[in-house]
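Heads up, the chain below is alone and in the form predicted alone; it's given as C-alpha cells.
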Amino acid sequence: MDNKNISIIHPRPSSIVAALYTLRDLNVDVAILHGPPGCSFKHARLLEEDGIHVVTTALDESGFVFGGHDALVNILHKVNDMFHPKLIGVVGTCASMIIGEEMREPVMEANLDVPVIEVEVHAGYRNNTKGVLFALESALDAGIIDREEFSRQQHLLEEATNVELRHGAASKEYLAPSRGDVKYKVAQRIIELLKEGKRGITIMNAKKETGYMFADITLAVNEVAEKLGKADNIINMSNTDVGLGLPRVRHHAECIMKDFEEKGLNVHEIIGGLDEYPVAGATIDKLIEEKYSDYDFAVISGVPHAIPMDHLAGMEIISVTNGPRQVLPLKELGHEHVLVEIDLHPKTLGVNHIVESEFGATLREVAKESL
C-alpha cells in the first residue's frame, strides 16, 4: 500500500480544531463555531482557558434542515455587543459544511465594524493542517497577515505534514497509544551518564505553547548537571527565536526565553521559532555535525521525530513527547528511551511561564536521592 495514501483509522486532531488554534495564534478575541453546540467541545473549552471566547451558533435538528444563516448573523451581533472584540473568527463545522452553509453572506449582512476571519472547514480532510491553511488564507484576505508571513506559514505546514507522514501519527494505518518508558528509570540513566562524565545535548524542538512544559525538561537536566558539577557537559538548543511566528507564538518564545534567563540557563544554539519545529531538524543536524558530533547523549523534547538521525546515531537518545501514539515510531527510529507527558496540553494553555513537567519533577527527585 502506498504509505502516503493509507487510511488512518486511529483518532487524530481535526481540521476544525486546527483552525480554532490558528485563530487563537492570530489573537482573535472571539471564535464562533458555526454548528452544533457540542462540536469540538473539549478544545473549545481549553481555548477559553487560553483567553479567547469560543461560542457556537448552536445549530439543532431544525437548523440542519433549514440552515443557520440567521443564527450566524444574530450571534455576530451578540458577541460584538457582549465582548467588544477587535478581531472575530468564524469557523465551519462538519454539520454546517455538509448542508452547504456559506458564511461570507451572513458576515456581510451583520456589517460589523470589526474584521472577521471566516474559515469554511470540516473535519474530513486527510491532513488537519488544512484547517490552519484555510484560516491563514482568510487572514491574508482580511489583511491580518501579509503575503510573506503567509508563504512562510504555508511552507511550514507542508513540512509539518511531511514529518507526520514520515515518522508521526500519519505514518501507519493504526498506532496503539503508549505511555512510553518509566520516567524514574530514565531519570536514573541520565544521572548515571552525567556521573560518568558523559557530555549531552538538550534539544527543545517544541510546537508553540507546548514549549512551556518542554522547556522544563531542559531546565531539569541543567539543574541536575550543575548539582553534579557537570554543568559544562551540557549544550542547550531550543527553537525559541523571538522574532518568528504569528503574534501569540512570538509572545510564547519571549516568555520562555525570559524564564530561561531568570534561571541562569544559557541557550547555546537558537534553532528556529516555536512554529518551525518541522524544519528545525536540518539546522540541528548541521550543528551536531559541525560542533557536537562527539557528544554522548541527547535529551530531545517536543517533536523529536522531526529531527534526522544522521548525526544523532552515535548518541544515546532520550526523547520526551506529548503524543502517546508517537512512542512506537520513535523507538523504530532508534531512540533508546521515549517518555510521554500525557497531560501537557491542558497545562500549557493560558500560561506565560515555564510549567513543571512530570519528567522534570521526577529527574529532580531522583537526583536528590542520588546525591
Given for the second form:
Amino acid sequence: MDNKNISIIHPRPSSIVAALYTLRDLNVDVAILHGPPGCSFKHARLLEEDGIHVVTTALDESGFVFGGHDALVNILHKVNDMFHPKLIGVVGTCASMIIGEEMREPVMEANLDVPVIEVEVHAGYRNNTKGVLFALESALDAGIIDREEFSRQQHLLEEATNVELRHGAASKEYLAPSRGDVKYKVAQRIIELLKEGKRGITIMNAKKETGYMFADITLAVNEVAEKLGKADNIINMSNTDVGLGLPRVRHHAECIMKDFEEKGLNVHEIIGGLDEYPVAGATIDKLIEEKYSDYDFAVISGVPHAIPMDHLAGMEIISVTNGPRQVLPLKELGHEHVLVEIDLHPKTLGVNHIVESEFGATLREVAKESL
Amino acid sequence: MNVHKRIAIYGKGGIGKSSTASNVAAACADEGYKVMIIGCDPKSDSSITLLGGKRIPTILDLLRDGVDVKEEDVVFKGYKGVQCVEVGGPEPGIGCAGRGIIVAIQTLKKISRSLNEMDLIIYDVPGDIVCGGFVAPIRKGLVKEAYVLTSGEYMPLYAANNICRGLAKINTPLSGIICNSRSVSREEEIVTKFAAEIGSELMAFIPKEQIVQDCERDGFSVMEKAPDSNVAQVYRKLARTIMERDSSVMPEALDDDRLRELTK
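Can you give me the structure for the form predicted together with the partner chain, which would complement the form predicted alone we have just seen?
Zooming out: every chain and molecule, the one shown earlier first.
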C-alpha cells in the first residue's frame, strides 16, 4: 500500500458523520449528537430523511465551560418519552470531546430501559473510518453485534481506508472538486460503442444506500442495449449479496435485487455485499481475467477507484462516482470518461427502490434520439 | 496620574499569587490609584480579602444561569474603591476552565466601561500557563506585562522558569520576579540569581509572616487589617515599584540542568 503521510487540506467526510451513519446501519431509532446545535447539521438532516431521529444536546458557550452532563441526561429522557425507541445512539462531537465530556455516566444516570450505544468521537482523525470503528466497538460492547461481524467490519474498514489513500479523497494533499465530463457526450459514446457491436461490462460497486442510484446506471445501459438489439453484449456485475452486512445494508441489497428482477435485468456476477466495495476489486479483477478479458468497455459505478486496473487496462472505461473530488484520481488511473452524480446522497436516503440517476436519464434520452 | 498598567501575576499554584495580588491592589488604592483586580481562579479568592470576606457572583456563574450580564452584576467595589471581578469556572473534572476564561474576558471587555479608566488592572491568573484559555487576557490585549511569583524552592522555580518560556512564546515581556518566601535556605540569593540569569530582576522579597495568613483568614488584606506591619511595608514598596516601573524584558528561560544547579 502506498502509505503516504501527507496532510490533506481539502474537507473530507467526518468521523462524527461516519459514526452517525453506522448507528443508522445498526438500526438505532434515535441518534443524539452531544455537542453544539450546528454540528453535522447537513448529514443529521439527511439521516432524518432516512427514518431515524437525530437530535442534539445543543451545547452553547455555557455548556462548553461547565460541561454538558445534565443536558445529555435530560435529552435521553426526552427522546425516550417522545419516540419510544428500541435502540439509542449517542455521538460525541469535537466540542464535547475537547472539553473532556464523559458520556457513560449520563447514560447510567438516565437509566433508561433501552440499550444505548455511546460513541466517543470527534472529527480530528486522519481516517474518517475511525468513526465507524468506534461505533462498532460500542455496539459490540452493548451486545448489538457479535464478534464475527465486528471483525468482518473492521477488515472492511481497513480496506476502505487503503482504497481512499491509494486513489481516493485521501490520495492527494489537495483535490479540487469537479463535475466531471459532460453526460450527454458520454451517453453518445456508449451508444456508439453498442452500435459498433462492442461488448461491455457494467460493474456496480456501490457503498450501501448509494446503490439505489448507481443501480440505475446498470439499468439504463441494459435498456439502451436492448433497444439497440445488443442486449447480449452486456454483462452485469453488482455487489448486492443479500446475505452480507449489517441489517439495514442487507435490506438495501434485497430491495435493489428485487427491482432488478422486476425489470428483467440479469445480474451475471454478484461480487460481494453492499458494504464490501473496498474488497470487491479483487473479485472483479479475477472475474475479468478469467471470463471477460476480451470485452471492449466497462461502465463502473459507485466506488470505481477501488477496482484494480490490471485487467481493465485494455478497455474503454466510463466511471460514475458521487465524489466531486474523485474525478482527477480516476482520470489518472486511466478512466477515459468520469461522471459525477451530484446530490446522490440526498436522493438515496429513505428510499427502498432504485432512484433514477442523471446519467441514466441522459443515456435514455440520447438513445431515443439516435434510434 | 493617568497611568495604564495592565499586569498579570503568574506562578505555581499555591505560591501566593492571590494574596500578593490583593495586597498590591490595596496598597495601590491607598496611594490613590484607580485599581481593578480580575481573579481568574475558580476558587474566587483574589478579591475576597478586599471585600471583607464576602464572595461575589462570578462572570461565569451568571453566564451559566443565562443572565444578560451587566457591568454592575460582576464588578464590585471593595477596599478603597478597588474594583473586584471574579471570572469563576467549572467544577473540577468537568467542562473547560480555559474556555471559561476566554468567554469571561470577552464578556468583560464588552460590558465594562471602567476597564479603560483604570490606572492599574491586575489579572490574577490561575497557576501555570497551560493552554490557550489561560493566556486569553494577554491574547485579547488586556495584559501588557507580566510578573512571576516564586519562592526559592525547586518546584516553584521550575514553574516560574516554564512560565518565562511561555511568556517569550506569546511575546509578553516580564517586568520582574517577586519572591514570596517559604523560609528555605539561601532563598533570596537563589531567586535573585534566577531573576538575573533569565534577564530580569527581583522586585520584592516578601517575608513569610503569620500575619498574612491571619488577615486572610479574617477576610481582609494586610493593608487593611495590619497596615503598620512589616510585611505591609513590603507590599507598599512593591506596589510603588510596580506603578513606577517602565522597563521589562523578554525572559530567557534556563535549561533544566542550570535550574537544578542554581537551587543546590
